[in-house]
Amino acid sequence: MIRTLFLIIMLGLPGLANAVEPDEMLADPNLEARAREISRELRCVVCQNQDIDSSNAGVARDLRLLVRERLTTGDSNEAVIDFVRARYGDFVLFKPPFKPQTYALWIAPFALPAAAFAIGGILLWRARRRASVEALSDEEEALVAQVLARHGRGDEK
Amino acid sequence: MKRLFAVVPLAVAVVLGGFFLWGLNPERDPSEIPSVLISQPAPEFDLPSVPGVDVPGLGRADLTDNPGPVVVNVFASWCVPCKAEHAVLTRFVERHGLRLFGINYKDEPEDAATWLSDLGNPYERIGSDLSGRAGIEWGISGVPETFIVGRDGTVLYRYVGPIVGEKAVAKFTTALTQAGALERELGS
């Protein structure tokens, strides 16, 4: 009995980590779930490997409170992700977006996998090409059988 | 093509080597936040003067038409390195003529006004930001932030951080040498 009561307990504690207090909550149960929705997407500038949905510093707060503002005016979720990263950059995001800077991050984990198979590939396709030419050819097989003729044959002192 | 192959290896390591390099760096910092304001005009934003304070508000429009470069410092009476950072802006202010204006970030009018009794006033305006909306235009992270904003309007430079130490304020001097905010040299 205790013991699922702790489990119970333990399994709920990760929920209760969260930074949003009551008086920051919109009265509109869709505005405030896509509220919940950007801040996750949005990276708290102090704290920083935390977004700013689950931060508890003052300027996550205010960035929730701007999100939430946002909202209500009737901006679209873009438009106000938009609007934080017009003043924070591209570093709020959690998620970088697809440009010429970021190619390379976003491109990389493919190409380079794609590059170490194609160039294994090519490699073990030449030795076997090249293990199949090692094989005499008719003529130098007649040869070989001439000169084997000629001296005699390999097992005879 | 074999040789080519042969140097692959040597390849990596040179460029892996120079990552960890890279990031072994002591100078190197993380955390820091690549500003967007650099070389963009100055943020929207307009505020009231801090009762209690002789000094008046600030806004946008006080940062273009100026005769030269002016310092935007966001401080805060209960930021414990603002005071720090205080007596070095005030020298700058006094020995070398920087024309210094201040953002109150989220802080008690009251304080603040004992704040610069006590320390003295450098600045030539401030703004109270109370609910630190502007510091959001400002984009910043935390306090002290500061700024040196051209004749224009346009943003010239950020320091993250109190610029307090030898090595803070030499940076700080040389980005405000070339700004051109110093109506007198140093050494002088």
Second form
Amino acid sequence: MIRTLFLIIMLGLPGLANAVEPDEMLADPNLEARAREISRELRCVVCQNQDIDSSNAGVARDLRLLVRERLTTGDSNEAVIDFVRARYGDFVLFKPPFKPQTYALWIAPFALPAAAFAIGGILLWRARRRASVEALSDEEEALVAQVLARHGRGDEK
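Would you generate the structure of this protein in the form predicted alone, following the form predicted together with the partner chain above?
What comes next is one chain alone, with no partners or other molecules.
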């Protein structure tokens, strides 16, 4: 019984994540579907890793209303996205364009792990090289024996 109740609650939680409030929705289902699609492509500038469609932040609500306003005036999806990007920059896009200002965003996910592996490999190679110490020569062993005999075994406290 408890497991079933828990399962029902857990399955219902994703539906609660929608932050679009009824007073924001457009009467035209086609325009509303376009607004939802655009809202999923735009990042909340407050939450940063959440789209404006599911964010409860006030700025996200304002952006959702702005998207719907632009759509009702006849703007295309691209025009709405361009308008928002002109105000907030490429940061507001979940998929920023590949250009010099955003190279770090596109290259870092590949370059950072590669650099980490390279540095780790170099450190391991150096550690193994240091670990391969050659055995002492007969002269060196005799010298160590003399020092130990002169100064004791060295393990006394």
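We call the rigid core whatever largest set of C-alpha positions still superposes within 1.5 Å between the two forms. Residue numbers count along the first chain shown, from 1. Not measured: the values here are computed from a predicted model.
Core-superposed comparison between these two forms: the C-alpha position of residue 102 differs by no less than 2 Å. Once the cores line up, the CA of residue 91 ends up less than 2 angstroms apart between these two forms. Relative to the superposed core, residue 118 shifts its CA atom by 2 Å or more between these two forms.
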